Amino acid sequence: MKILAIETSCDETAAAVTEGTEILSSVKWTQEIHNQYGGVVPALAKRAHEERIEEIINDALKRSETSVQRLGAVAVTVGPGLAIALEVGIKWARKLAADWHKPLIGINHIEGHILSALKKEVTFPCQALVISGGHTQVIRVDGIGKYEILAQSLDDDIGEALDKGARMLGLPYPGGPALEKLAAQGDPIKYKLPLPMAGREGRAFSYSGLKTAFYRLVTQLHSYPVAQFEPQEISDLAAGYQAMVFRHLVRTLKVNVQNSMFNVHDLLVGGGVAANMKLRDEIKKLSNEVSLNVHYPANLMLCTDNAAMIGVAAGFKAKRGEFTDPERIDRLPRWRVDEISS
């Protein structure tokens, strides 16, 4: 079944056409308007989605060389995410499904990230690591649609923590990629920073203490503006901060893998931070230590928010006849992945 998928959960306006796990087209537009504010402004995100979504959908259909008649369903992200941003995608999906007489499939954004890394060789149960600006979770995966959250953030999520650290160094939003680039040129042990503990027996991530310690370090070295720093100083600070963010993540992940009630053979990794090469190196070291097969999406573009992962997830739903009532579909901004089967 060919599926048109729509994703508008945050600041990416995206559409894709998929068939099973095959991606026939994937188009997205990142809203740069938020850069000047240092974070996503919901009202501006909604307006930007409304301005671009029709163009993005038409482009995805054109690139896939798929006619409306050959589509089997329309899929859309219904949560979690920004409520007024989700609303735009849902409105369009409902309209197109009605106009084209196609069934509708509502998809959980986190499940999309999980299934974007699923490979044929993966055996259940396994674990998933979803890491982005809005999510930091270790999840037990017993099968498609069957999830249990093992660990999640108590405060800032990992992508948010990286962005805020970058902002302290005067880097533009989104700061994660810029921080990664600078950190590659720095010394991660030049400055001393605290390592957050793996709280609640590995069931929690917490970056607020590290973020506060980093702010104090930056202001102790120099008063603002950051322009007073030498380039190597900024690179060393970036390297040290990023290293501690990742060290906490990997240590908490290790606790969950080792404390699992089942033998963990496979780990699915998704979310925007999964594109960071330094983090992949650290996860690789862990995988060698605990004999873990790590699986990422097929390319870096599929790590960040995109509609292709929504289409792939919808393909699994369609196979099992799990469609959504068009009259009842609605935005679910706080929809937890472990609530899917309930």
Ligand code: KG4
Contents of the next structure:
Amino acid sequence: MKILAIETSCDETAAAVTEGTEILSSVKWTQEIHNQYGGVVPALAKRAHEERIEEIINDALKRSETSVQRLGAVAVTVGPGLAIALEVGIKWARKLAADWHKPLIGINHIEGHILSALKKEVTFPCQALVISGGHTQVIRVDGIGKYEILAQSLDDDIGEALDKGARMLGLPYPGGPALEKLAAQGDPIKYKLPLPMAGREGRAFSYSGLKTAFYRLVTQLHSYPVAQFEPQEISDLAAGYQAMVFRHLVRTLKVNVQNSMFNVHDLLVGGGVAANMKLRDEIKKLSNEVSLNVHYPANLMLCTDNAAMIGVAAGFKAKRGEFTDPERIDRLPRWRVDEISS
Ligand code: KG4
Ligand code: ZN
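Form predicted together with the named molecule structure, per the form predicted alone context:
Whole complex next, starting from this chain.
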């Protein structure tokens, strides 16, 4: 079944056409208006979604070379995310489904990230690692729609920690990719930073202490602003901070894999931070150590927010006849992945 999928949960206005796990088109527009604020401003995100969504949907349909008649359903992210941003996508999905007489499928954004890394060879139960601006979770996956959160962040999420650290170095939002580039030229052990402790038992992530320590380090080196820093100093700071952020992540992940109630053979990794090559190297080392098959989305564009992952998730739902009542579909800004009922 061909599905038109819409995603507006944060700052990407996205639409895609999928058929099962095949992506026929995937279009996204990243709202640059937030860059100057160092983070996403919900009211601006809503307005920007409203301005561009129709064009993005039409573009996705055109690129997929699919006529509306051949679509089997319309899918949309209903949560978690920014309430007023989610509303824009839901309103459009509901309208298009009604105009075209198609069923509607409401999708959990985190489930989208998880399933975007699913491959045929994966066996359940397995684990998933969702790492993005708003999520840092290790999840037990018993099957499609069956999730249990094993570990999550007590404070800042990993992408947020990277974005804030990057901002301290004068880098633009989103900071993760900028930090990755600089870190590649830097010495990760030049400066001392504390490894967060919260994950010792594997139940939690915590990034606020590391973030504060980094702020202290940066401000102590020179008086702010960072304009006075040498380029090499900035690269060393970026490398040191990124290394600690990832070390904490991988250590907590390892505890979860090793303490699992079942033998974890497969790990699905999704979310914007999964696009980081340095992190992939670290996860690879862990996978060799604990014999784990690690799966990522088919390309880097599918790690950060996109609508194709929503379409793929909806494809699994459609196969099981799990559609959403258009009269009752509503935004669920705090919808946890373990609250999905199927
Ligand atoms: O999944 P995503 O697009 O949106 C959320 O659901 O939050 O993730 C965005 C996050 C941002 O924090 C961004 O800095 C981070 O993913 N990110 C990266 C990279 N690309 C995006 N972090 C590290 N390295 C990257 N290459
Ligand atoms: Zn996301």
